[in-house]
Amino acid sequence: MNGYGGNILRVNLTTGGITREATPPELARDYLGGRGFGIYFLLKEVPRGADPLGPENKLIVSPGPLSGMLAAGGGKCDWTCKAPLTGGYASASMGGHFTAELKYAGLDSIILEGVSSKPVYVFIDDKKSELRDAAEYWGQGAVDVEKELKDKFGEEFQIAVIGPAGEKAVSFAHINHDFGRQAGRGGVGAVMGSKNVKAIVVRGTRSVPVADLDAYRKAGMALYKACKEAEGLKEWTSYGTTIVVSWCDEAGALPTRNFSAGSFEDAKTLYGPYMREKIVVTDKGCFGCPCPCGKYSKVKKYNAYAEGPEYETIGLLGSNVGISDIEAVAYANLLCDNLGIDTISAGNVIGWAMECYEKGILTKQDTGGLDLKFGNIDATFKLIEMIAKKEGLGALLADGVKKASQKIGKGSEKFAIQVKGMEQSGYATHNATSMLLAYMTCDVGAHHNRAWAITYDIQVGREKVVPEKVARVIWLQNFRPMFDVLGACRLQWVELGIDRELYIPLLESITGIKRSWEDLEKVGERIWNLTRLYWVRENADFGRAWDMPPARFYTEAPTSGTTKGQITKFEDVNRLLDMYYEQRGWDSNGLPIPETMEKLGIKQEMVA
């Protein structure tokens, strides 16, 4: 089958059994691969009602059919399953050299299943699988144990690993790569850690097939030859997405002590080029990209090297949490991604728990001694090892911002900030109508990697409600995440501003299958109802009240900054999912009605 691996790799951890089945055509067909694939099996497989840490629920690993291709960023894959974090849907999205291994071992999906009896690592030697164990790696760091294994095998197998915060079903654990790469988000780390798994190990020596090789290297060169000469690239590979940090300040959206205000007083500290002089050593990139974004730094303060910070990183861990040291944000980023914790989700709760520490809901009785005020380093460094740990306070923050709020109660749930259980990712959303909308509705909870509207409402007004802007959430939704569905990174659109176009001919030149964008984007809008309708199957309440965003938005108003005395009405919240549901064709409560299934071509048993 052109441009994919051929086969589903099964690990049935739970008899020790490892199979290979081909990929059927028709999958590829009305899927696509990544989470497209993803969603399939997830519906398929996983029986209504699962835990998300027990034998029923399963991790699926998916390329796409740019994975590892000759494709500017084709370096990204899916990892889907029930997510402990909200008890919905969970697809994270990983970045480097793991997904073009696994294509070339021959994979479409890995999909692990059941659970071992005692610790192991899956081990992928092109057509060779097996479990091996793991207890020696039992119980170390992420980052530690992919070092390890790296000088094991050799620098050809890529290897994605959990840390102890996976071990220990931390709601938020993720899943490391490449010593700064993760599938951070939902908890499915922590999936992977009820099952025993420690990590993937793999290794392709295999070619893929390619439909016509002369347009497919012609098409390739191409979109190489779009990012080299794009006008943005210098200013891009020198700050990646902490060029960001400067724009979002002055923007009002960098979340600041806890999302109470978009701009933070000492942020110049924690922007991009103060960070590229202070810290950085040299860039970084992931599989096939001509732009690399990731900085590896070395903290000459903490005598460590790290990846990053990112973006989010440096807003969760750093503004929102009151710290201003790059130093030590980046100390904190290495903290969670060796422990095996998401940062967005880390620097969240924390920035909840220091706010009600500061308002006297939380004591140092409750925190184990700790002065948890906004700025304090020691005490983010201590709790991000108490969340990894499940000690102390950090049991209670492991489960995530809104369950925690709910347990302590006392007005807490104001300020926890979240939609579907999943903590908020970095923009301040007071007065950004598209931007909040797009966290509302989002199909895994409050991450902006699906709809970053917030540029939207700064082109056509940031506190407009009206339907164009409803419209605009609803096509970046449809059209974003089918990167997560062709396995390739989406920054080369967004931040080098390439013409979609050119993946056109790149897609079918590898597949033989002609598609325009307009044919992906109601493959993505099948997989966007797909999602939806998972949460209602898996969640008998499921529907409007779940898209409510944090009350913080549309009942207090910023005291300082960009956005100081500006909010979003609670009317207009309504407004804005009154008529989002109208454009999707969904009921007023939020739920895909039978045209709009019809429309899409799914059936009710698909989803029964």
Second form
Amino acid sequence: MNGYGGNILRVNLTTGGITREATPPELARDYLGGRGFGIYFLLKEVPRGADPLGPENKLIVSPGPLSGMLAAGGGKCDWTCKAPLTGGYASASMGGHFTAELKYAGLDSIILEGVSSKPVYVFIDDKKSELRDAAEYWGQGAVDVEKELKDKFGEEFQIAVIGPAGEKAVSFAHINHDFGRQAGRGGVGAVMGSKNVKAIVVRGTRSVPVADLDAYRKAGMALYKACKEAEGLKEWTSYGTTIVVSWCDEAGALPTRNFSAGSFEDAKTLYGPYMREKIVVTDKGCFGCPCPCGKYSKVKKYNAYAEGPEYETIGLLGSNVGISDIEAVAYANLLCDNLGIDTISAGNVIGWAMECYEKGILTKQDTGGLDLKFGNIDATFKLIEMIAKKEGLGALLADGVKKASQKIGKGSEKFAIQVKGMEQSGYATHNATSMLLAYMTCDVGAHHNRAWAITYDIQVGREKVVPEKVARVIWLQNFRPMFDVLGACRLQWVELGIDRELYIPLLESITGIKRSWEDLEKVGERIWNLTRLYWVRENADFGRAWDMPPARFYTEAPTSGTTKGQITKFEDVNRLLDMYYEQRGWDSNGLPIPETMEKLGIKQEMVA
Amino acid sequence: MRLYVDSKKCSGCNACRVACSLSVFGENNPKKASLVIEPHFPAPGEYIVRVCTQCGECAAVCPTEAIKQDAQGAYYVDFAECNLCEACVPVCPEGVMFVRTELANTAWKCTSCGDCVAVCGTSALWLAEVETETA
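Now that you have shown the form predicted alone, what about the form predicted together with its partner chain?
Below: every chain and molecule of the assembly, starting with the one above.
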């Protein structure tokens, strides 16, 4: 099948049986790939009410039709499962070189199902696939194991691996790859760990067929040419996502001391140019990327090498915990990578614990003697380790900020910065109503990448609550995740301003099917509704209350920084949701109405 | 003309290797590329890129004279005449002469076509005249 590996690899860990099934052409036609395949298999194969950490849950990793191709940024794969962190939908995008390798091994998805009786890793070398004993790697760090497996099998093999946190089912455990790329959010690493799978090792040497070779080379070259000629290429590539640290700081969007403010008085030493000068040793690109945002650093102070840190980690494990030392942030990043936890959730939940400590809700007795004040670097390092190992206070925090705050109580729920149980990522939204709505309605919880609408807030007036803002969020949510479906990165479009029409002839030349962006956005809208219906299916009381933002953003204005004194009105939160539901074709409780489902070709039995 | 590289600028993305396999074989398969990227991680955190210098050592030892020179002076493999003897592989000083029979029924090498240069976003690769040593 043109543009595809052609096979689904089903790994039954309970029986040890591995089968290759032909990828159904209609699946490729209707869901395209990536997170489209993920939600298809999740709805179809994981029974309602499945325990996220039990044998019924499945972990599905899928490249897309642009993965591994002459497509600028075709280095993304999607990891889908039921989320241990939220009890809803998890879809984590991972860059690096793993997705291309899956494609060359002839794979469009790997479905991990059941539970192995002992630690194993999945070994795939083209058509050969088997489970191998992972006893010697169990308990070891993700970065360390990747290095061992690379040394054992060679550079041609790509490896996705969990750390100890995934083994111990930390609810925001991640999957690590390429020494610092992650499938980060929702606890996908805990699901892999619950199945007793330490790693997936893959090599593929097959050529990927395309529909029209000449048109493909021409379209691929045109996309690269546009990227290379883009005005912002040099600056973007120099700093990657850290380019926005200063912008966010100035805009009042940089999460600071558990999102109590959006500007950090000591942020200058976290800014991109400072970091580049101080610690970066090389750019580190995902597969096929002409504008690599990945930075790789030598952290002299801690005698270590670390990927990044990128913006999110700087925001959450820097300013959000009151740390301004970029080397400390980079080292915290490495600790999280090796232990196997998501830096976003980690920095968020540690920020919450620090606020609890400073308010006297948690005491030194609770923290195991740690002086958990904002800015305490050693305490942050220690707490990361305690979370990953579920020791002491770390065991509480390992369940995520929502559950931890419900357990501790004493008003701490009000400053638990989460939606649907997922810790909010790196944008403070006291006064940025599009971005706030994007977080409220994001399909995995409070994550930014579906609709990065904060620049639109600045453009049209951040406090405004108007239908245009809602329409913008919806458009972004339908459009941007299509990159996760296609198996490519969106940043060439976002950051270099590449004309998205360049992808159209490329996709057609690869798959042989002509699709416009209008067609693709319809697929995106359909997937958005399917994921919404997954939440509905899994949670009897799912509805409007699940879309409410962290109370902080409508109750407590920052006392410093750009957004000092600014806040979103509670009535505006509800107005945003009313408009959003109406424009989406959902009822006032946020559930898709039958007409909307019919329009999108979603049959009740698909989501029952 | 030959290919030059500044490894310090390489980010390891492999776009060059996809473009190369498309140019040499008309296939999307970087395992069939004519240049090599060696990542060195986690330490010291660098990519080393090896490219063909068009030195001609491969052609000099080829018993079937399958490795020929084009009008621009670049050596290329005439696939029809390669007998897979592998004599060319060990003599390549850069390690970029390839015989992998599980992948292709011929030896292959860089033809200095420049497609890799066209897709390299960090400008790590470029084409220029072969520098000749002066006495």
